[in-house]
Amino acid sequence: MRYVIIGAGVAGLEAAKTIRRHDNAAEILMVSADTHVHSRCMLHKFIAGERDEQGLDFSEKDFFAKYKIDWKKGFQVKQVCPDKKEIQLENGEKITYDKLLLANGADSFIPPVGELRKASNVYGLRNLSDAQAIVKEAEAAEDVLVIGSGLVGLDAAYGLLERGKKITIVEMADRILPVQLDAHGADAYQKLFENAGVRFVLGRKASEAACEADGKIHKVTLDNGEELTCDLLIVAAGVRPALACLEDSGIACERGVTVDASMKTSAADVYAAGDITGLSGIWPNAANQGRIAGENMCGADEKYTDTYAIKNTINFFGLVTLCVGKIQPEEGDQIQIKEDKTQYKRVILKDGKVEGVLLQGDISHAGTWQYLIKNKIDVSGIQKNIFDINFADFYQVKENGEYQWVC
């Protein structure tokens, strides 16, 4: 049996991990376009110099040799064709599978702003490959403008100012982290990146980019016609799922590859799992995607469920932020705050039951929260502040032969 794995990422490596602890005979081979082994979440560390990419590589140590892994790395996948049963390289190369997983991930998207998608100097940052080219480009650039103020382009200004680059971020939002955060857990991560000496112009989009006789853009002209002068660029517009190489291959797709509870696609024995699907891109929930898909590519019947929370964990300055669950509030929510110098927290009800939380300073008993987002436990029984509550409020009964927490 051969399984294919196009992507080297952690749903590629759990799923790939997960397939050798079944089959220990089967042949597996890994085909990704990266070179090396490495977490996104650590790209800013890389362009402000403080880990090389050894630093980034979250795998186990001999990952390849212990699970008997052949890495076909630096290879970029052009076609797949599940007739055939194969995967066609740029190089030309075909090669066959029996089981295919798609794990390739999710770009960049550079919008098509002036010349944004043609200039030398303009970059996203979504894999090491990215970074490498940033920190290049950095070595003659001065002025840095970060187009998008997400967690992505946080990351790159956070990287960069460690260069000591100047560097400018616009964002269409009225807020930074308009998607992560609210206005006030947003409006503490501003004021330490201005102290840090990023300024921020808000509310503004990119309309005009021209390259210059250098191929580089220099200036960029907003849509009240503002003119930012630049070195560099950094687009931080969303990413989408990588799916060029599946063109032509009749593979379902909507906004990512279509999958069934066993990450199955519409063709015979090709499986997705992580940035591809569109589903939560998170790292523990692309891990176990990978995970459920291995299991299923070895014939076991094993069900993806999380997808109940929005989970993120955001790092700048010493100040740490964790959401868990809906992040915006809708009309009829009861929001809930608790404040002093030392956190804030808000959380999201809705029908008594816990729909999102955001813990910014202290993020203790996360777990608890997350437990009850998850599960959604009714907490209207509870008489006691809701900033309180904790395992011991509850107690377990046994319904239709499983056991549930209830208040």
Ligand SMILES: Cc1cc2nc3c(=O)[nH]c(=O)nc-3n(C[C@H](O)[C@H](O)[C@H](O)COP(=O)(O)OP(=O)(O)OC[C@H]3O[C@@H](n4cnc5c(N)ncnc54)[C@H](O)[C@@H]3O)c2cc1C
Given for the second form:
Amino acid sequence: MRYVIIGAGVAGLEAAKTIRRHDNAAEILMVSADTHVHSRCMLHKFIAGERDEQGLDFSEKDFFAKYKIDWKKGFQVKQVCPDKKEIQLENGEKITYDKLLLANGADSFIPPVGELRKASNVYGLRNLSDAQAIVKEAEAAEDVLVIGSGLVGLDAAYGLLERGKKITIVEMADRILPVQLDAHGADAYQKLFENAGVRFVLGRKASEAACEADGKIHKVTLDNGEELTCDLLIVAAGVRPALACLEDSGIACERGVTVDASMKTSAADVYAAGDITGLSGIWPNAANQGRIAGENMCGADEKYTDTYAIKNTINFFGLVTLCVGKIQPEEGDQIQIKEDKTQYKRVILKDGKVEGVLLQGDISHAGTWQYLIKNKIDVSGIQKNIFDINFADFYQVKENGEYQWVC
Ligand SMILES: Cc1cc2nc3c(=O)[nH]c(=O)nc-3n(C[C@H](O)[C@H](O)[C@H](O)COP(=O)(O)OP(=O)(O)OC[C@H]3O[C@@H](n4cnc5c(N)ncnc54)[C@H](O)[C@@H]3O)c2cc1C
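Please could you give me the other form, the form predicted in complex with the named molecule, since above is the form predicted on its own?
Full assembly next; the chain just shown is listed first.
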């Protein structure tokens, strides 16, 4: 049996390890454009000069030898052909498979604004190769412009601050981290970045950017006419699942590769896991999907049910924030807040059930909140402050033959 895995990110590695646990004799081949296993969450540390390539490796020591996995690193897959059960590489090589996992992750999205896609000093931040190129370009750059103030944009800024660069961040929303946090939680980070010297331009879009004679962009014009100078541009305007090699494959895709709860795609013996599915875009979920895909590729029947678990951990300048579940409240939701000098906590409730929690400054008891959200436990009957709930406050009872959680 030959298992082929495209991608050496966390989803691919988790799947490979899982397959090996089930099948000691199988051939497992991983193919990736990446030449190093690396944590994308740590790329800012590489940019800052705090870690080298090896320091980003999140895999077990001697991973490939230990699990008897062949790894073709630095190879781009050009086309997946489910009808022939083969993949074709950019160099023309063809590799056949019995079972295939798509764990290609996602690509940075550079919006089609002016000549952003053409300029030689514009980078996304997705791969180690991006971080290496940013560090090189930064050697001669003073003025850095970051477009987008989500986690990736702030990661890039954080890393470059360590290199003493002057940084401006443009964000089209009226606050930073608009997807990850509420206004209060985001404001705390904005102040920390500003204290470190970063300038934010909020509520504005880049509308024009032309290359100069050296092939670089040195000035970006915003939608209010303001001009921002730069020597290095980092565009952190989101990602798109890496679907290029699936064109003409017949595999069903929407935002990402379409999968069922077993992580099976529409093609026989082809599975997908991680950011390529477009299901979540965060590390723990990619790892979990990889593991589940690996199990099912070996004949198990495990389902991915983690869809509640939008979990984000943010940590800049020592201020840590954890969000679980719903982040932006909807009409009819109830909000409860606890705040003092050291912490900010916000809970979103709907029909007596916790749907989301944001913990900033103090993330203790995160497991309790996760449990309440995952199991949809009704907390409306609780006789104490919601922020004091602990595991002892809820338990399971059997009603009409089914277990229900009560608080
Ligand atoms: C800067 C940054 C910071 C982040 N911070 C956090 C964080 O703090 N917390 C968090 O939970 N998540 C964070 N994330 C998201 C997290 O890193 C991803 O969710 C996770 O890496 C997804 O894993 P994956 O295995 O699906 O894909 P990836 O890690 O993207 O791996 C994809 C693999 O596929 C390979 N590949 C792609 N296309 C091809 C092809 N055609 N041929 C061959 N190989 C191919 C790539 O080379 C790579 O090896 C961050 C991401 C970035 C970019």
